[in-house]
Amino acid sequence: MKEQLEEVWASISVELRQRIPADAFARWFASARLLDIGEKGVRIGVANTIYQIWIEENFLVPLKESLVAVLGHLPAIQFQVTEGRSKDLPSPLTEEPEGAHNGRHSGVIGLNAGYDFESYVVGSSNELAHAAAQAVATAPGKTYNPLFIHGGVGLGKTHLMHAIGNAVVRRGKTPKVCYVTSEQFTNEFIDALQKNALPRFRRKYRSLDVLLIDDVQFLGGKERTQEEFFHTFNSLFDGRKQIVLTSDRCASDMRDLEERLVSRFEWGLSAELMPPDIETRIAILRKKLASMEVSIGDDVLNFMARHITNNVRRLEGALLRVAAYASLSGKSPTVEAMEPKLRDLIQEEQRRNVSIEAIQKRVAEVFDLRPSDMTSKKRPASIARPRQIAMYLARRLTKSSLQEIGAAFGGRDHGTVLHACGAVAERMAADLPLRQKVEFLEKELKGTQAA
């Protein structure tokens, strides 16, 4: 068996070498080995937790592609630390096939066993959502139904959803629990339509005990999918089955969503996740650090907590970089050494802090307009050109898509935003005073939001 595993890993390694740089393979995969392969998936041994996290964060896609190339299918992936502290560690990005969850429950779809309430750090910014999630997990369908959790990117919405599902699975006998994103729900619905398989699709979703659906804001504008989800929602609710929803905004702020769905989303409890305060950010770093076999001083942890304030996922990414540096170099990280390595994450944090609304307000002030002019249909040059500048700045200073920017400027389409950005860039190249004004606005907005 050992020889067979070694042969399979050798084949996987050949595929990996074609997909990642040679130095990356030598550093992260040369010491790895295949420990087990079976119906539950594959188990890969790595030297320590740093290797596991780094592979998951940077090389999971080529690893999956290599597994498919060799095995002919994509198995569930689990990592095990084989040196130092020998402990199976749940993989944040491990995909479980339908009907698999810790090898015990056949009615569980999409849950990540690595997310639970014990690993969730609670602070003033998330204590209501956390308490509501625990209440729902304790008595599904009987307390807050639906539970609607909303907040910005990287604040822990998905973690709470999986924690609910995992807690229900542990408490129940054979519960039917499904975690799915709204995009996956939409794609499954479209596939069912194309294959005349709607009855099977409906049986799957309307027979659940707990439905956890992530990023419901992306249902906006999808009329057929909204119609289907409306009836799915009603069926589960009427059967006293638990529904948990997440979104990046509150239900009333979701665009292109039917009023009857918005109304139902507000039937239960709406809990907002806010960016964590600095004490909570430090606690998150310390808890994450406890699973890593490295030592990082409080000065470095405090530096990360002070400069990365709005996104827990990015905060954990920063910690990963510092931990990898400490593990591979054998040196104790210092703020001076780490600041250049974290600069792009810090700059990204500052960019994401600028809102489209703040851009519109400041541009309107500078050009002596009303904020409502930014979203109006008026087209005189005195309004249209500042509005184009605001779109240009929104494209540069936020991570909003072209569609989202257009929607924020009075429902304009993505082509209008692209045209505006191109027109402003052209004018800036030929008009020095205009370029200076736009560059000043950009620096001012970034500076104000980052302060």
Ligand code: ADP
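So that the term is clear: the rigid core is the largest set of C-alpha atoms that superpose within 1.5 Å between two forms. Note that this is a predicted model, so its numbers are computed, not measured. Numbering follows the first chain given and starts at 1. What changes on going to the form predicted in complex with adenosine-5'-diphosphate:
Relative to the superposed core, residue 199 undergoes a Cα shift smaller than 2 Å between these two forms.
The rigid-core alignment places the CA of residue 360 2 Å or more apart between these two forms. Core-aligned CA deviation for residue 75 between these two forms: 2 Å or greater.
If the one shown is the form predicted alone, what is the structure of the form predicted in complex with adenosine-5'-diphosphate?
A lone chain is what you will see next.
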């Protein structure tokens, strides 16, 4: 039972990580555990009440979505405080899934069983990537190697990647398949360095049959990790093992990535995912709905598909809301009733990305500083703290990586940004007026950028 709970929680974590920033996940969900699933719902163990409150206040929607994605329905959620855990909790990103390599789990690491080819809807926007993924899954290491899938957020890159892994595993012969995000890979590598455990790290990655590495744009600027990954890549490639990579941009647009890696990423096949057309969007909604035990009329489905056009995850989020309404109210949803409930998602869809500059300018104004203070090396708290808030907002409101944010704040490194985000989150938890101020800024910045 305990193992099953752990497995379910691992799948939920995979979902969560796609919905919240990696640092937020590491900070707030690292210590969380699934304690029970039963008729009364799920019970989630957290280290102390701060975690519970913070999760309830900030991450309830992504948590619910993740539960629905894994369990197929929305359970009641209960938190249980498991006192006495040390504050210095291990990051789940660096935990080695012990025994995952040999024996029981037949060498599968990190796969989400719900993401398979059967649940993936094919249309003109994704048929090349889908066909390539199927070819790779049928004959790993023999067709396109590496397979490089790129495209915007929420277009199904991670889904396709898991589908490849699941298909390979289901065919049997106990292949060793591993799914990691490039951030997990980086963290494991750093951890191995610190603990003098590089041989073990290398053994793990170089003995795989299929390596699925997600969001490789985050390798940008990480020189030592790139070096290590380069050797991992070569070792697998030379052994004719399959490598699948995804990124939010094409290889040549990757920032701060070594040329030799860029060229390797282009050795095999690059397939781009485009936003799905309206027919595909409707088909996706129908497919997701079919596994849900509620009925939603075509007019409502069409309404969602018409207004949410370039991010399938958001489209799914809309469907979950409508489904939750239908199942809780017992009424069949109408477009009129749903439109206000979906308004924020529809607005998000139209919003342009907020620029880091706009964030810096506004934060400087609000805290009565000069814009140049945002990029300066000055350290007094009256300047450093607002600067940290601006970094925190940049992390939440832009698609920029930690490196990119650091660079925009006067050439700081990614660790500084990560630290700033954590520090701000902590201060917000302890200081209500500050929290209101930051939340207000966040809303305002989002709003001013609406198209």
